[in-house]
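For reference, the chain that follows is the form predicted alone, supplied as structure tokens.
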Amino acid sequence: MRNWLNKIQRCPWCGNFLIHLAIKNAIKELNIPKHKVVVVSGIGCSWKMSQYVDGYGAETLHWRSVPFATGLKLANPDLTVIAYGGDGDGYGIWLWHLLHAARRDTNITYIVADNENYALTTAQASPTTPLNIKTKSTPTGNTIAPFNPIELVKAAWCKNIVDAVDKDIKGLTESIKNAIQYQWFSHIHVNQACPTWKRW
């Protein structure tokens, strides 16, 4: 656990700032002591979130936030465990971690910031990039239909799913609070702004 937080390393106006604020608000409003909170992140624009929330944090191996968070919760059920990632991480490279976590129904909260591109690596198409959008990896337009994250997680029998927007701080805070208080697996899909790369 840290008593200091690293300098914020995000692009100006990134939606991660707002999601960060909502996470901090939820923890504060629920009066959860910082030694009872663990934020686990993977790789991508979201990877620093575990450093910015005052409590325990873990930056895991490439795209391993969900299994790591699951292990933490099983090892210490008294912890409030929040896993955090992006759409490339959660809905692409390691999608099955999300689906199996939903099936297992372990009491963790998994938040995915969906900016519809691999922003850290300068805007390749992700599993949620809309059709016909031009990105670095689809210069003539994306020809692959995007996943619907909500329907994917429903198919894995997740019972607590929220579709949120980063700009709705009050609603997002309440969603995170409800997810933390829910005694099983929760998934929060956040439609996230990416002013540097998402221009559609």
Ligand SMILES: Cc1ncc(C[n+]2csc(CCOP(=O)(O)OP(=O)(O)O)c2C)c(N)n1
Contents of the next structure:
Amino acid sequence: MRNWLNKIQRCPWCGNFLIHLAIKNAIKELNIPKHKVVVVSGIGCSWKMSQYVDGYGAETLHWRSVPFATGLKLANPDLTVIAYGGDGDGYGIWLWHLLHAARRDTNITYIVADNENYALTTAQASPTTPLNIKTKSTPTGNTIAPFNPIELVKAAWCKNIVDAVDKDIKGLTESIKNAIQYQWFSHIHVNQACPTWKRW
Ligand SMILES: Cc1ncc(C[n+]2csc(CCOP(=O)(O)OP(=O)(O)O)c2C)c(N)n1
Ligand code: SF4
Ligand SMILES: [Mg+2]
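Could you please show the structure of the form predicted in complex with the ligand, as a counterpart to the form predicted alone just displayed?
Below: every chain and molecule of the assembly, starting with the one above.
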């Protein structure tokens, strides 16, 4: 349990600030005591969320957040378990964990902050980077078509999927509240601003 909060390290105007606020609002509005909340993250700028939300936090390896979160929920069903990560983490490296978690339908909420690049490692193309975009790994423009994560997760039988935007804090708060109250696996895809790298 954290009895102090780490100093927040994000670029100004990072969309993770807004998603952070929506998570805090949702927990507060549902009156969930902080000792019943666990935020589990992988690696990336998004990973820091587990350090900053007031409650329990677990930082796992790149894309081990969902299996780790699933184990937590099975071991202690009283916990509100939120897994959090980026597009590279969740849709690139270890994508199959997401698909199998959707099929397994364990009661966790998985939020992906999609900034369409691997931001922490200074902007390489991810599976959601649009075509023709120049990044560190695609200096002449991305030639690999992005996939649609919503359709992908639907195909794995997830029944509670939301496509959200970080700026819509009210809508995002409601979506997180619904996901927490939903008794099965929920996936919230958030279009996330990354002013440092995502200039498209
Ligand atoms: C197994 C493994 N591979 C690669 C890395 C290097 N790495 C750290 S963060 C990161 C990018 C994460 O991108 P994303 O999940 O989109 O998160 P963002 O930084 O954009 O929030 C990578 C590739 C790592 N830490 N572990
Ligand atoms: S690089 Fe992008 S995602 Fe990372 S903290 Fe800065 S704005 Fe946020
Ligand atoms: Mg990313």
